[in-house]
Every structure is written in structure tokens, then in C-alpha cells.
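Next comes just one chain, in C-alpha cells: the form predicted on its own.
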Amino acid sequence: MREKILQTLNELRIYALDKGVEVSLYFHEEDSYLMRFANSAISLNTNEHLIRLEVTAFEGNKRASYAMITDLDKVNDMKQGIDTACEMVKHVMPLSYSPTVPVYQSPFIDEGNFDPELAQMSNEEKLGFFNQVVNGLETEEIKLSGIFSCGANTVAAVSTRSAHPFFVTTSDAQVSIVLAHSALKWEVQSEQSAQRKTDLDAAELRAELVTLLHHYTHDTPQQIPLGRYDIVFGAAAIADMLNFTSFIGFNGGLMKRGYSCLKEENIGQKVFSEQFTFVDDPSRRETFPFRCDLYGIPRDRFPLVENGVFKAFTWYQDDADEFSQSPTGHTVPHHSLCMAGGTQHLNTLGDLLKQSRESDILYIPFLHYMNIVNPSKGIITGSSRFGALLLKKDGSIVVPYNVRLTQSLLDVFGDKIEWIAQDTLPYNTSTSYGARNPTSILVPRFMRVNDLEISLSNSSY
């Protein structure tokens, strides 16, 4: 298949030089499958091989791109793509600046994350995988719910400035359990990401679903009160956190246009905690890796903050062209994010449990609904719902309900910070809306932060 797929890109670029035009190729291709539950059952379970071509024409200062759904067989309709966006450029607005057309110095090509048994799993194994997780914890009033997503995820490039291609193709799973109590309306949930088949952990996901059972079924619920806590943030909670911060805080195109908590002024000062280490890193199979970004540069270990201080901006390509900065390889579908471990030694949830403790510690493992509140001072907010508890000083733990969280990424990750945990894993941050784009953030399994504000606290879930 990656024959035939290159093959076709270069009989286009061929059309396109012939033509005379300047156009840049961008091809994706995925094949996705999907297992839905509903109410202890399965409420749907499809596939989809989706193939797109985008075109994007340059004259000068002015680009226009044209985005096709398509066929390999099709030739002649992705032909007249390139027609389409060529007559597109010339009615555009000229940029400010001059944009970049890719140009890649050598062939790129990816295969080496690429696993066709998760990619390909059967319908028999991902039942079989929920099977062995949830065997025995459903009743007539705990049912159900989740998601197997699986598949295979293609993106191949060339341009007219260059003969050589770009390909890079990578399989990846994404497994989230939940049982919800249908009277009571709580939820508690697990999830797992997965880059080839030997990921998957059907133990893990188990346990953690049975200690959150057992509180929730045998723990009063209650309304806490609002004030200052000690938070442990799970590592969906963290994970969701850092993305924001890497879209409000390290972008440098947002940065240029207000739209940071990160200045200029800040590189190479201690913003963060000294246990903070946050770099992009290309090298972890687990975050579905770029090695070489679509505009030829490639991409090794970024550090973005190392033990607090803030180190540099990313700059996508046409951002460092509209500000004239040097881009730096971060023209890619999604980044490889990785937070470091700290120095605690907490491998699961039960070990949280048994820690001793000084205080009333809150534990949140995930975070929903969250947005941005004030992008220039990092705040964003958001709510618990799946599976917090309040552990309290006594030893004795409680369900709390739904709390909202209000609070600046900066103090989040700034000296707050009381202990990272050592042990970090891959938290799938994949969405289910356009192109099939596999997405992880390598982060520690648990993270607690000091003196944090509880800005809500529900009288229900």
C-alpha cells in the first residue's frame, strides 16, 4: 500500500509541475474500528477506511488549500483538486508575509510504529478484552459503558519543491470502561492507551475499576465543603491539564498574539516547580511519534521546562513565518508530550489509599467540561466526575460529589507541587471528531498539589 500511495503522490506532483503551479500534497489515510457499550451491551460497532487529499496552492504571498475525501483509483479527481486550489490562489487576499512551501532534503518513511495486530484486532478479542475486565462487577443496577476504538493512521506528503516523499504510519487503541449505577447516577471509569497490541492490560484496568467500586458502593456520598484542599490529580486529570498548557502556554504564535500565560521575557526563568519537566519527545513510541515534521525539519528532544525553568516556544512553521522566527519542528498532527516522573513510589490506586497522610487529601483522578477562563494568567476550570474521593486524615475515605476546580495552570504546576509520582504511563488525549489523529501524553500516574481552591461544590453527582 505505501507503494501505490507514493506512487500516486508523485504522478500529482508530476501533474502539478507540468502544469507549472506550486502546490504542496498532504495525504491521510485511516482505517478506524470502533466497539461502543451501552446499558451492559454493545450499542454499536462499525468501521470506516477513509482516504483525504488537501492541496495547497502558492502564489507569493498568497496560499489557498482545497480538501478532498478521495480514492487512490481516483487520479483524475484529485487532479482537479489541484486545478481547484490553482484557480483558488488567485482570487485569495495576499498574507503579510511569505509562506513557506515543504521541501524535504531526503525520503522520510515511518513504518516502525506500525503494529497490525492492535491495528486489526478482531471483534471476538475486543469483546473478549472488556470481558476480562468488568467480569462479575455488573449487577442489575451497575451497567456498562465504553468505548474500544482501534486502527491504523496513514499521513503521506510531497511538494513541487522537492522529489522526495514524507510517510509516516502508526496503530494505536484507545480503551475507556465505565460502570455506572443507574439509580444513584455515580460513574467511575478506567482508560488505557495502546500503540501496539502487548499494551493492553485488562489486570490493570480491573483493579482500578474494583477499588473505586468498593468505595462507591460502600462509602457515603457527600457534599464537601468549599475551601483550600490538597489535590492528587490522576493522570487523566494531569494529562488534560498539560494540554492546555501546551495550547495557552508554549505556543509562540499564540504567545505573539496575546494568547499566552508565557512571555518572551520568561525564557530561561523558573516559572514552574523544580520538580516540573515537560519536553516534546519524538523518541516515545507511546505518543504515536513525528520524527520529521511536515515541512522537512526533524524533530528530537524539545525541552519545553526542565526542573521549573521555562526553556522555549514552539513555532509551527507558518507562525515563524508571520512573525519571522525560526520554526522548529513542530509542524506536526500532535506533539509527543512527556511529563517526567518524580521521586514517589505509587504504581496504582491501592497505593494511594495506603499512604499515610498528614491532611484531608482529594483525589481527582479525571476532569471534565474544562475551558479557558483567562488565557494570559493560564486559567482554566473544570469539574471532577468519574471517581474522586476525599481521603481523609483519619484514614477513613469519602465520596465526594462533583467539585469544580478554577485555578491557574501556572500554580498548578508551579512550587504548589508536592510529590510527582515516579512511574508515568500514556494517556490517550485522541478525539473522535475529523481525521483519525492518535494522540498521547506520557505522564506520571498521580500528582499532588497543595492549597488548591474549590470553586463548586454540588449537592449531588
The other form holds:
Amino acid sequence: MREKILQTLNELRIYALDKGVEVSLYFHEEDSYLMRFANSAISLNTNEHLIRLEVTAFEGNKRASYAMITDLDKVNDMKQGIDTACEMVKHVMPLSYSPTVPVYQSPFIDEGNFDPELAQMSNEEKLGFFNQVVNGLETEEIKLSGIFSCGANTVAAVSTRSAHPFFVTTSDAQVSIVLAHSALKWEVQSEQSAQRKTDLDAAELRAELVTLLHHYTHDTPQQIPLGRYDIVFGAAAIADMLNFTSFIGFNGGLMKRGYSCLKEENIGQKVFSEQFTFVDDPSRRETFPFRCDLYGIPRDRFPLVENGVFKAFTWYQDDADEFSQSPTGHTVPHHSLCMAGGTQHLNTLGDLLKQSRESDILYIPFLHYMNIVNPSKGIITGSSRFGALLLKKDGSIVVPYNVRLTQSLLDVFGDKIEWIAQDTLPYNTSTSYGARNPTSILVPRFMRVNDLEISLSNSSY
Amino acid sequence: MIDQIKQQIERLRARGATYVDTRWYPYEETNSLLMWNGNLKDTSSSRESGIGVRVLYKGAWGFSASSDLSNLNALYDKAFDNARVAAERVTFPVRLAEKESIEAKFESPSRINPFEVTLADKVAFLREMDRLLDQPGVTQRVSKLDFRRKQIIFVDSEGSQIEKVITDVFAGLEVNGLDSEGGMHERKFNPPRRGDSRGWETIDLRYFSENAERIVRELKETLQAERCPVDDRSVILLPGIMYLQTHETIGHALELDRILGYELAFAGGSFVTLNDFGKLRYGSEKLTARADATLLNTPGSFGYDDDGVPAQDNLLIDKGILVGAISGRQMVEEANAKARRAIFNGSSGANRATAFYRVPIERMTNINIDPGNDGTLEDIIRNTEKGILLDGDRSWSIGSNREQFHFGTEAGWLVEDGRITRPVKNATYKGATVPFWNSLSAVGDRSTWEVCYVANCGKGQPNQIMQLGHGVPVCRFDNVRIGE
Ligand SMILES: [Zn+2]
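What would the structure be for the form predicted in complex with the partner chain, rather than the form predicted on its own?
Let us now look at the entire complex, which starts with that chain.
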């Protein structure tokens, strides 16, 4: 398939050169499968095979783009797409800066993170995997929900500035398994991210669900008092908060526009906990990485925070062009965010529950519907979901109703961090909006942060 | 093409499918322009076409979609195979509520097709808006235009054939500024729907100009204001935030698939149970809410849903009592069977998909609150002893069963003894859904009622972004915690 894609892009490139126009071409192909479960049944079993082409035309400081869903056989349609973008660019207004046209200095081809075994898992195999995880855990009232999403994703690009192509193909899977009580409305969840088929581990998913079910089926949920808690966050909550931190923290363009909790003078300063190290590391295959960006800049390990010291903003090409900055190789569909593990030896939820504790600890595995209350101060809000537990200092464990946390990310990753688990894992943060874009963040399994305020506590689910 | 679709549907019926439908999109096109601080950052267009096939086999759904129409056999077989495997795990076999099979056409009202307006005219509009927003104190200014047009041909195995052409225009303005402590604040204008159509003619330069000046003025007020106090007060919600309150804590909570547990893996459930219909006091007697897909000028109106059911105007909450839900053909059958009573009399016509490659699910239409008898905005302010007037959505976060919420607004003005005293910044309010709606103490008259739109409501897996509307009046709620 690679040859046909590159051949087609080259034909389109030659067409543009013959017309005497400047364009970049961005090609995306996805073969997506999703099996969705609800009420212990398969509520939807779907697949889409889609090819998208986006043509960006440049004319001096002017830029316009045209996107289409197409097929490799429809070369004439694609040529018309080039014509349309080139017609549009004539009528737009020049930018106040000169937009960069992508140039690839040499061919960039990366097929190392593609596992056909994962991308083409059959319907029967996916159903079998789910059955293995939940066998015997469902009851008349405890129902299975979840997804098994897998697929193949290809991004290719070329521009009129050079004959060298850009081509990256990856395989991915996202598994999310929820067991929910249909009358009492509690929910517990376990999730997994896979880049290769061998990353899938039914036993691990099952063990976490069994531990949570033990507490949720035996204990009576309680409304916990408002106030300050020492909180252990699970991987999902950590990943979500890191996503928001990189959005309203590390993005140089947003900082320039006043939409960031970090300022230029913070570079080189200790802003976070010494235990906190956060990097963009495209060498980690679990993050479905891009080792070159779409403007041809090689991508290497890029420290954002090292031992609490803020190191650098990331600059997308267009923001770098506008604000006269050097681009940092971050113009890719997603980054390879990795938070370093700490010193605490905790490999499973069971280990956390067994650990002796000198104070009550609230365990929040997942934060639902997070949003930014005040970007300048880094304040976010969200509610606990999917298996929160209150670990009492006397060793007992209580099931709490969901609670709301409204907090600054500068505090969450700041000096209030008590410890960070040593072990890290990829947490799949893919959304299925628009074109497939498998994404995951490497995060510690657990992180304990002391003295955070719970601002709302439910009296039911 | 339609004949080929019908042949394929018949072929799968012969293989044992109990129901098959097809949505063929001959085209769906978009055009977006975005000007940021005078730079036309985005000028983009797109066009796609393709076909989505939904098959019901032994009580289970299979779906498949492709942009490649050259091999329909393979596409329909894939959808059938997906259903065949899904049928291995069925707990409640899917049944579809009765409907009439119809042949029909719908075209959304539009006097000027935005795809026939020149790029130069669109750019000129944005330049004028940018010029008006370019004022001292404004650090970021954004003007945007977004146009969509699609043709959908729906054919099902029950004999329906429906053709729709839907055009929508979304335009918006936003300004940002920094206060003396470096805190960022914003103010937006997403124009309420006026008139009886939804094409380019809705881009009324004078209306936009007046509101451009207003949002700059209100942003400057906010930048100078003191922080919103932490307090318990009456909150008076203008349509610019009332629409979101309605969206998040009535609309999503009353989607029947959520109520039945079909979104537990992702979007969440609902605190509402089947037992609550006809009984639950959702809000005070002043609250009457409806799902009205027959309004002319909003993206929540579409003629026929993607089950082929005609658009309807249904009560959801009648004088405070929960009576209806947002539903499609599948969910009403399951709900009635599980409740062992006929709560719902057929589909409410609200099953929609965002694209040919997505499957239809329960989506809001226009979820409206009826105007009330408590007068104009001025009357409501005059009758408020200690309150806060709020407008503009800035942040929103809702519990997974829609049981509680936290909203931040762009603008807030304290109200003391019947008059507005001063603006505040960083205004927020929070609450628990049912107690909040039960504290509804005033509902503005028709002069306060505006039709707002939502251009990006997300739901489902694979995820779907949907457009819809909310016709809402000014409302007042008592004893609400603000400022946290
Ligand atoms: Zn929504």
C-alpha cells in the first residue's frame, strides 16, 4: 500500500509543479474497527475505511486549504482538490507573517510501529478477549459496558518544495471495560492501551476489576464530608490532568495569547515538585510516536519539566512563524508525552490498598468531564468516576459517592506531591472525533498529592 | 444509485437481516474562515461523500461505512458480518418502534446558499468585525464563519425513502483581555437565531456590529472588576448561559440511551430512571421544557431523523414533572419493555448521525424552555433582593450521571435590592441538578426568549459532534453557591 500512496502523492506533486503552484499535501488513511458493549451486549459493531487528503496552497503570505474524503483511484478528484485550494488562495488575505512551506530534507518512512496482528484482529478475537476479562463477573444487575477499538493509521505528506515524502503508519488498540450496577448506578472500570497485539493482557484487566468489584459489591457507598484530602490519583486521572497541563501550560502559542498558566520568565525556574519530570519522548513506541514533524524537523527527546524546573515551551510551526520563534518539532497530530516514574513501589491497585497509611487517603482513578475554570491560574474542575475508594487509616476501605475537585494544576503537580509510583504504563487518551489519531501518555500508575480540596460531594450516584 | 441501494437492502433481507437502512451522502461540504488578531489564520473547505449501512440481524446491530461506492457488495456484506458477530452477545434483542414508511423531501430554509457567496465577501465581513473588535484592552480578537451543506438520501427495508438537504451557518466573535493580575478573561458573541431561515442572509452586519461593540464593552468591565464573592445568592441566567444549563442538565440527562445505560462506557449515564417518568418533580412548577425539532431557523431541525421518523415537538417536563425523553425507535421499545408499561408512544424522532460513517444515536433536537409569566429581564432584576446576573459560557463540567454541575461564566453583575450594582470577574456557580431546577423562582416572558445554538455537542463512540439548538428565556434560581 505504501508504494501506491507515495506514487499517488508524487503524481499530485508533479501536477502542482506543472501548474506552477506551491502546495503541501497531507494524506490520512484509517481502517478503524470498534466493538461497543452496553447492558452486557454488543450494542454496536462498526468499521470505517476512510482516506482523507488535505491540500494546502501557498501564495506569498497567503494560505488556504481544501480537504476531501477520497480514494486512491480517484486521482482526478484529488487534482481538482489542488485546483480548488489554488483558486481559494488567490482570494484570501495575506498573513502578517510568512507561513513556512514544509520541506523534507530526506525521505522519512517509519513503519516500525505497525503490527498487522493487532490492526486486523477479527471480530471473534475481540469478543473472545472481552469474554475472557469479564467471564463470571456479570450478574443480572451488574452489566458490562465498554469498547474494543483497534485499527491502522497512516499519515503521509509531500510538498512541492522537495521530492522526499513523509510516511508513518501505526497500529493501535484501546480497550475500556466497565462494570456498572444497573440499579445502584455505581461503575468500575479497567483500561488498556496497545500498540502491538502482545500488549493486550486480559488477566491484568480482570484483576483490577475483581479488586474493585469486591469493594463495590460488599460496601455501602457513603457521601464523604467536604474538606481537604490526601488523594492518590490513578493513571487515567493523571493522564487527563497532564493533557490539560500541556494544553494550558507548555504551548508557546497559547502562552503568547495569554491562555497559559506559565510565563516566559518561568523558563529555568522551579515551578513544580522536584519529583515531577515530564518529557516529550518519541522514542517510546507506546505513544504511537512521530519521529519527524510535518515540517521535516526531526523529533528527539524534548524535556518540558525536569525535577520540577520548567524547561521550554513547545512551538508549532504556525505559531513559531507568527511570533518569530524557532519551531520545536511539535507540529504533529500528537506528542509523545511521558511523565517519569518516582520511587514508590506499587504495581497494582491491590498493592495500594494493602499499603499501611498514617492518614485517610482518597483514591481517584478517573476524572470525568474535566474543564478549565481559569487558564491563567491553571485551575481545572472535574468529578471522580469509575471506582473511587476512601482508604481509611485504620486499614478499612469505604466506597464514596463521586466528588468534585476544583484545583490548580500547578498545585497538583507542585510541592503537594507526596510520592509518585515507580512503575509507568501507557494510558490511551485517543478520542474518536474525526480522523483516527491514536494517542497515549506514559504515566505512573499512581501519584499521591496531599491536602487537596473536595468542593462538592454527591449524596448518590 | 438508489436502485442499487434497494437491491443490496433486499439481498441482506434475503440473508436473514430483519432490518436494513442506508444513508447515502452524495455530498457534504464545509467552508470555514477564522480571523485572529487581523490574520486570516484559516481558510479551508472540505467535501466528502459516501455511504453508511446499518443492519439488524438476530436482534443485534452491525454497521459499515465507506467512501468507495464501487464495491457495494463488500460494504453490505461487512455490515452484515458485523451484525452476525454482535448477535453472539445479545441480552435484549433490538426491536424498532412502529413508524409509517414514507417518501418525503426536506430542505432547510435558506434564502442565500452560503456556498454561492464569494470568498471575498466572507473575508470582507471578517475584516469589518476584526476592525470593530480591535480596541484598547483587547489582547485577542477572533471572528469566525463556518458553513455546512449536505444532501442525505435515506432508504430503509420498510419502504421509506427520504431526501434531505440541510444548510447551516455558524458565525461567532470572541475577545480576550488580561486583568491587572495577568488573569485572562473572555467574552463571546454567538448570535441567537432570528428570522425564519438559516442561510447566509442570517449574517446581518448591523446586528453583528452592535454586538461586537457590546462584547468589547463588557470585557473591559470584567477586566476592571473585583473577584466574584463566595456566597449563596439568586442567580439570574441570561440565555447565553441558560442554554448551556438546559443542554447539560436537561438535554443530556433525558437522552433515553443514556438513561438505559448505553453510554456508560464513555459519556455517562443519567440520574433519571424509567420509574421517574410521570412522577419525578424535576423542577418547580414554572419549568416546562420541550424537544422541538420543528423550529425553522436552528440546526436542531432536520425534517426527518436518521430512523426516517418525522420531526416532532414533544414535552419533556410539564410544569415541573418529568414526562418525556429524547428518543429513537430502538430505545423506546426497550424502555417500555423494561418498565413493563407504555411510557413512550413511539419514537420522538431524535436519532441522528453526524456523518455517513457514523451510526445514528439519540441526539438533542431543540431542547427549549417555555417562556414564563415573570416579565422582562428588568422586571426579574427589580424583583431580586440579593442576586447575580450571569451570561456567557466559559467553562462547564458535569457529573457523569448529570446529577451535579459546575459552570464558569464570562460575565457577572451583582444585583442588590432590585438593581444591578457592579460587575464581577471569574464568576462561577455550582449545584445539584434536581434541587437546582426546583429552586427556579422566575421565568422571563417571550421578550427574554432566545434561540441559541450548540455547534459541537460530543457524544458516542466512535465520537460524534452534533449541531442543535436551545430556545430559552431568562431564568432565576434561588440560593445557589457562587464564586467557588
Ligand atoms: Zn452536549
